[in-house]
Partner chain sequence: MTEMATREGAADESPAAPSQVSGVRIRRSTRSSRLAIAPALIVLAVLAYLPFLFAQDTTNTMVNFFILLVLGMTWNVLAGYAGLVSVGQQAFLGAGAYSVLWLAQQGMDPLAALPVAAVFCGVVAIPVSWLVFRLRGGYFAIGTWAVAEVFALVTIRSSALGGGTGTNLPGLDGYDPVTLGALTYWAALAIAVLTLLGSYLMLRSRVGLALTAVRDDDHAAEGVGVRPAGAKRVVYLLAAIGAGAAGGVLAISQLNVQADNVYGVQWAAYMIFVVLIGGIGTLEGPIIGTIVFFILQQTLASHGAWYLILVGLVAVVMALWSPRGLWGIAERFGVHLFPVGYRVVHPEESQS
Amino acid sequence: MTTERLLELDAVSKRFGRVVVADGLSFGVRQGETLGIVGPNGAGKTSLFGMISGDLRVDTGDIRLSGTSLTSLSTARRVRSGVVRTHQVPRPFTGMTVFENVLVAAQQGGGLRASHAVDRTLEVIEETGLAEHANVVSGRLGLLSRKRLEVARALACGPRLLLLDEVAGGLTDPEVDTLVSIVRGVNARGVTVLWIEHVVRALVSTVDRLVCLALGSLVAEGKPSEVLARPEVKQIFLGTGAAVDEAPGGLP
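Output the coordinates of this single chain in the form predicted on its own.
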């Protein structure tokens, strides 16, 4: 991992009426890094992903990828630039097979054609452990496989920056471990990862740094153990001085 910043947020703000989802946010993600984002419901985490991916327009501030501003680019152009996101609730084409879903992503998101699109589709299906489900209609998949497919579709677009939005939510402990292994593998081959997650153990075992948000503001950032030990972070999550890892099931 280098010290070069792939993604930079510079004083980014966004509000919906009186609700502030980003209040002058400034932080960066280094090339090759895995950065985790935690925060209570309503902290602005998913809205942040929307602003990075182009689903939401910022009110003020700038978002840059390798020094180039993204703020005026459409979602499609950001995908072609290498910024690709997943969603909390998987969004496959339920009447299409796993293979067909990933192939569409490789073609439409990744801009690949013919055998190149097929090759990437097969590689991603193998990487995400979906090979045995390749010909299964996605609407019949279980939760873990739907989560894997959501990641696979994003990877088929050829991301430089992969935005993961609570992909471990609702999974059992062994399923979380499986997903963590996939994310580690993706990062190991050079993809920078920005990961929102309520399953804290998944983040702590994977990310290089952690950012805590609350009410659209940056509360803390640093090594996971240091961030989770800070009194203000404990207060945000638990309303007490208890350790964050004492919360049942991780963060609320």
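So that was the form predicted on its own. Now I'd like the form predicted in complex with its partner chain, please.
Only a single chain is listed, so you will not see partners or other molecules.
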């Protein structure tokens, strides 16, 4: 098992003052796997992505990609080695069109030149359903399109490890289904996916494995249905799976 691990967290700890966002977290993600992450608001899920992507420094512990430590690398270096995140609150380049947003990712993160970058951009825009918005200045997009743009930009970087942070939050059921099929398609191409989501329905239908975080610690880990059935997980979500489903997509 260990040989095919793409990502490995080794006793990662991080706190903001008195708030503990990671408390000796250790777990691995296999190459090609889709891992779902659930947990209550403030559990430290987004912070975890920050530490993997390089936006946040770990206090102690190590994060390794294919056995190589990431912790001393800049965000841009990690992107170029294949670790790419989306943002829970979309951060489009608001003065640039959708096409330009994705193109800059294909050129910089994907390291593609000239027409190769253009082709990747057009493919990704098509795949994420943004083709009709290609020339729209991204500051004018609605929430759904902004979330798609987050995914498109990340895909244009040519990720090996894709970190999705609540990309389904606030979407209607058909929109969630579309998103699920996009993620499945990406995973089918061999991209390893970590997916934070409050919309548990989307996760259960997509992921191979689920972890539950609370207060920066791993509460449960395993098959989605098993994890959600655990009493400690149920207790965290104050009841049944239904309550989990209606948790907000959350613009803080």
